[in-house]
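As structure tokens, one chain now follows by itself in the form predicted on its own.
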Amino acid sequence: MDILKLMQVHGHELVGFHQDPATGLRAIIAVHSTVLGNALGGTRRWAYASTDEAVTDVLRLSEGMTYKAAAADLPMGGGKSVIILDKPGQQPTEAEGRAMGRFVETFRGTYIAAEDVGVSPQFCDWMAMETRHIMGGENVSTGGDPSPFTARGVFNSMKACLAHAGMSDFPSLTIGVQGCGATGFKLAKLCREAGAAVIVTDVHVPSMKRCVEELGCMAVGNDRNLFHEKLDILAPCALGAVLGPETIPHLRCRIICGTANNMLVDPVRDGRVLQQRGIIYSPDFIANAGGLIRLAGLYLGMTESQIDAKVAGIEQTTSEVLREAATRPSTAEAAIEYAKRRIQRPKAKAAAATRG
């Protein structure tokens, strides 16, 4: 893998690798862009099959964070970090968290860490013992669990998709939620409260059972069966790269809108296939920006009402991107163009000032 070439192709500014002999920590931080501000993005703990797989993940995730912040009109850049675990389910420790915090501190605020898959508010607080450039803790740092805001933002994006499709409101819908973790459970709850029938699936059976028992959801046991169900909305809420040549041909849904990042295997190819099939795809970095808005808003000193207004604004942003997609090959490409225009605004203003 030619990492420098990949950085050049995707526009990354900085990628750092770190290993800590005392704790065994192996981690990567990728800063995609700081054009709009310091790069904010979560830390993911995962048992990757290889270092190359971890690099690919952190590069894709950090680029997505740049677009997510820009589309949400936040003065923040995009970054991400991953911790490479030796085996699945490896339990986090304070020593590991503090070692990761020291790694984050070497970036001197260019990168601001936060919560992601495998990282809890407690882990964020452990990191915060070594760096102040961290959001998402509850005692040492601030922000807490952002998943309620992520779920709320996706729910708002669903409303825009329904309006765009001319479909009825939630009481007449069947929604499939793949992944019943922090964001998936909360999204399923919002959909049930709005009157929708919800089908859930998760490889972690207790999480799936919780949705059935507490929310009255229906369940399908095999993680992939949900992609064959007839649905009004499919909501991928687990890991990314779940929509590609192996799954898209089997889809029987009208809308795709979920909390997962990078859900398309190939955004250009797969986004175009979805559009050709008449499936409305709400680009993930537009729909799931609520968690970022929450943490970035606190970091920037916004009030709770300002944060809530921005999360509500995801509905309008989704509508704008869906309208623009009518003259583009896909909503995925329309969303990237939308975000890139916002990233270019400071450059254009600077150029105009220089000419003046």
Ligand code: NAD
The other form holds:
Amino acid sequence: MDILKLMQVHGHELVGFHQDPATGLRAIIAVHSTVLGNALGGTRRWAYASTDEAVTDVLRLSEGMTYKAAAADLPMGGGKSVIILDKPGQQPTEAEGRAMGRFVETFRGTYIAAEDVGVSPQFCDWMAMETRHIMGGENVSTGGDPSPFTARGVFNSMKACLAHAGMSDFPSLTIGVQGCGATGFKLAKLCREAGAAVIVTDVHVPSMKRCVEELGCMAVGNDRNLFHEKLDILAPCALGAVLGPETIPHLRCRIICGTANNMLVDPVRDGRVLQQRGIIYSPDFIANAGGLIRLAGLYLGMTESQIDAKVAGIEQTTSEVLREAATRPSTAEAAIEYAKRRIQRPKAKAAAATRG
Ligand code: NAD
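Switching forms now, from the form predicted on its own to the form predicted together with nicotinamide-adenine-dinucleotide (NAD), please provide the structure.
Below: every chain and molecule of the assembly, starting with the one above.
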């Protein structure tokens, strides 16, 4: 793998590698862009099969954070970090968290860490014992669990999709939610409160049961696949890479709008296929920006009402991207163009100032 070449192709500014002999920590931090501001993005703990796989993931995720922040009109750049676990399910420790915090500190604020898969508010607090450049803890750092804001933002994005499709409001809808975890459960709750029928699925059966018992959702039986169901909205809220050649031909939904990151296996190819099939896809980094808005907002000193207004603004942003997509091959490409315009704006201003 030629890392510098990959950085050139995707426009990454900085990638740092670290191994800590005392704790065994192996980690990578990638800063994709600081054009709009310091790069905020979560730390993922994952048992990658190889270092190459970890590098690929951190480069892809950090680039996505640049677009997410830009599209949400936040003065923040995009970054991400990964911790390479020795085995799946490896329990986090304070020593590991503190070692990661020291690594984050070496970036002196250019990179600001937060939660991601495998990282809890407690882990963020352990990191915060060594660096100020971390959001998402509850005691040492601030922000806590961003999932309520992520779910709310996706719900707002759904409203824009429905208006774009000329579809009637929630009480007449059937919505499928894949993944009943932190974000999926809260999204299902919002949909139920708005009057929709909600069908859920989760590989972790107790999480699915909770949605049935507490929210009155219906569960997909073992013999059925949620992605094959006739739905108004499909909300992937579990893993990435769930929409590709193996799943898209079977879809019977009108709209896709969920919390999962990187839903499309290949954003260009699969975004275009969805558009050709007449399925409205709300680009993931537009729809699921609520959590980032919350943590970045607190970092930037925004008030709760300013943060709420920005999360509400996801509806407007989704509408704008869907409108622009009418003259583009896909909503996924329209969303990247939309974000890139925001990133290029400061350069255009700087160029104008230089010209005097
Ligand atoms: P989570 O771990 O709390 O929940 C994920 C759920 O998905 C779990 O209950 C898990 O059992 C289930 N699941 C895993 N594989 C599945 C499968 N194949 N089929 C059905 N269910 C499956 O995670 P979360 O915080 O809710 O995040 C979900 C997605 O949203 C992730 O892709 C994450 O990157 C993205 N996201 C989360 C946030 C946030 O604020 N937490 C913000 C932006 C994006």
